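In structure tokens, one chain follows: the form predicted alone.
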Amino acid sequence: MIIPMLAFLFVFLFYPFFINIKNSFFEFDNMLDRNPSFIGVANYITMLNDDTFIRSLTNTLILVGLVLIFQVGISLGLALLVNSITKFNTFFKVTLFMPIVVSATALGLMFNLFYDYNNGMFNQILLILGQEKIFWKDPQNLTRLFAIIVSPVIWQYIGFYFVIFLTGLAGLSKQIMEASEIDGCTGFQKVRHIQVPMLRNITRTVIVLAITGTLKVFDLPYIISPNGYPSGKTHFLGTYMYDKAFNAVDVGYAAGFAVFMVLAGVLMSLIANVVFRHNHNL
């Protein structure tokens, strides 16, 4: 029964991506071209001398450093909150969730909405306050226009960990926390001494999640960037990939930044095995 999942697996994952790698070893004249020219590992070199691939993986590297601190601790931070209350458990459990439902596609047009100059929210309630009005996507404002990107894509997928966390605590051990606590231990000190402790393979395995996701992150970037793409300054990897496959139809370049991606992905994914594997502190 296992045999028709194993061949969809092949032929849509497995095949796709070793004919990728063979792809990043040659040169495409354009997208269909039959006979490409073999040229080694140039497409690699040239990766490692470009400078906007270099500032595309430099906001990448950002990007999971704010993830892994904001998505997954925020994400942490409101499990153990829900988790020790009562009332209105559900409301909070579903609410919380929400963002995961919406489509990227609809998030990145809502908060396009938000950041219009004219009429968006934040806009209005600036002019509320008596300030006045802010040019939120401005090109030259990278450090407010790069904010403005990554916050969406910070905040959408809060609601998926979360709800792993919570996961996790519901099946730590009922024994262990009705001991803590006729032993006289606050509730502070459950979470730092045993419910953090005890969720170490959770938050391993979210930080993973995290690190794979946030690697190709493509959707909200492309949606949110001013003029409907990102460029130079504002690439990530997934966009910069996607600019030199069907823009500059450049096909060698492009399957070279995928593999560089995947391999990206497996290493970081092995070191946060590996630290969270041998810290029994965490």
The other form holds:
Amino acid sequence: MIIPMLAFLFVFLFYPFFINIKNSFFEFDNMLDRNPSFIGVANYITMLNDDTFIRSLTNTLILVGLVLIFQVGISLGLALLVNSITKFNTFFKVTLFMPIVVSATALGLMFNLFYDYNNGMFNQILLILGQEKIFWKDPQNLTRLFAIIVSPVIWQYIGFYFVIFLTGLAGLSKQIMEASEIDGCTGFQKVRHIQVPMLRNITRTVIVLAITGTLKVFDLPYIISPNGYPSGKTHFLGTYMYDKAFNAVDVGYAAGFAVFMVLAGVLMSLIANVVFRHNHNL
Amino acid sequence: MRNRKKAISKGLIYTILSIWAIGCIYPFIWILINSFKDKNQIIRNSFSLPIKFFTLDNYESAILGRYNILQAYLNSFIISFSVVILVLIITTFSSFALARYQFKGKKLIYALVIACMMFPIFSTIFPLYKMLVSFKIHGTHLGVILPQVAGNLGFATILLTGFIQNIPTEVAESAYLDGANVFQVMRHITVPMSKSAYSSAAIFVFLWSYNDLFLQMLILTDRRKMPISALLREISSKEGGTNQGLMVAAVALIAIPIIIVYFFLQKNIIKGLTAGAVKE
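With the form predicted alone done, generate the form predicted together with its partner chain in the same format.
Let us now look at the entire complex, which starts with that chain.
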């Protein structure tokens, strides 16, 4: 019964990945080269000397950091807030989750409209407030450019983790909450000493999902800042990989890239798992 | 005193949440409003309601223009429905086996299923593309469907396995005693009892398939075969800079139907997400 699934996974996932592992040790003259030459780890060495690769890796790691701080942090905060109120809970749940169902492509196009210098929504707001217009996509100002690319990425998935946290909070024992209230716990103490520690296992799930999700980021940066505009400086691992896959015919190099991405994902998830070790007492 | 403090903090909580909620809804309202305005009006004042200058021109040029958006919708549905159906059929069997049978290598298989959620599509794309070429299905819908099925199996299997494990086994056992075979038990007991898990798996797989851009863009190069996301990107890269009206209408055309469907199905979506993620 399990064979159809395994067959699919092997043919379309594991097999191509193993081919990639193999390819990463070879040099290809062109895409259809039938006799690639073995070059050992040379592709990996090239990778470490490739400025754009290092750039895209740094950008991705910075994004992972921002995601862990803001996405996970804000979603936990919002979940605690919604959990503490009694009215309109469903309304907030439904609206906060909404951006997730819209495709990142549409969101990217939408934010492009917002960032537009002449007629964008953000600049219109600035004008109404009596401020100067801002050239959002100024290639000179890389920090701002980076910020406007990653903000929608972070914003979109907050609702996702928010709902997971909220379910976790709903599952916490009511007795402990009531006991803490009788003992005179203030709302903030309750959050800090009881709710957050008890969410440990869920936090771990969220962090692993957030890390693996961030490594896969593609659509939004690709649309807001095509080809790592300007000159590859805003590439992420996913967009640079796409660039390599299309514009460069270096099959071996791209394969090494792919292997690296999976290793990075597995490694980071393992670290998260060790830091937030599963606690069976919760 | 205490009550007053409580009331203030309640008010503060509602204010923060409302601001965030507006931040989630307003962008889409802005899109909807402006999609009915003449493109010059968007430039001048994008916050006004489209009363004086109400127009359907943007939609007209989006639907009847050089790009056939209706055809793209059809393509999207062909692809995404096929993916959903295949994923559900395959995971019905795999999750039943994982949840109900003890067999050698079960742990390993479960680990593989979880591992495959870690494989971004980028990590397989080159060999995959070559494979599709040798199967002669690159550039076809099938060439997108099959890899998408593989990419979604892990999630769906984990969600359904977790759900089936929580169904009490008594009913199935008494059915076996009455002489039912495995397939009858699956068809008449397990599957009907897991309806809610099925619907959420279906919805999520559909969304991910419908919203995917990378694979669709790489595999489908013929404009007539493109699903909606890929076509929209094409439109934006060709004329997005100049025609804001067209862009707004295009975004509305892709986002608004999904949002409407979302409001109808939100209960299943949110319930399913939590069933899958919180379990483990």
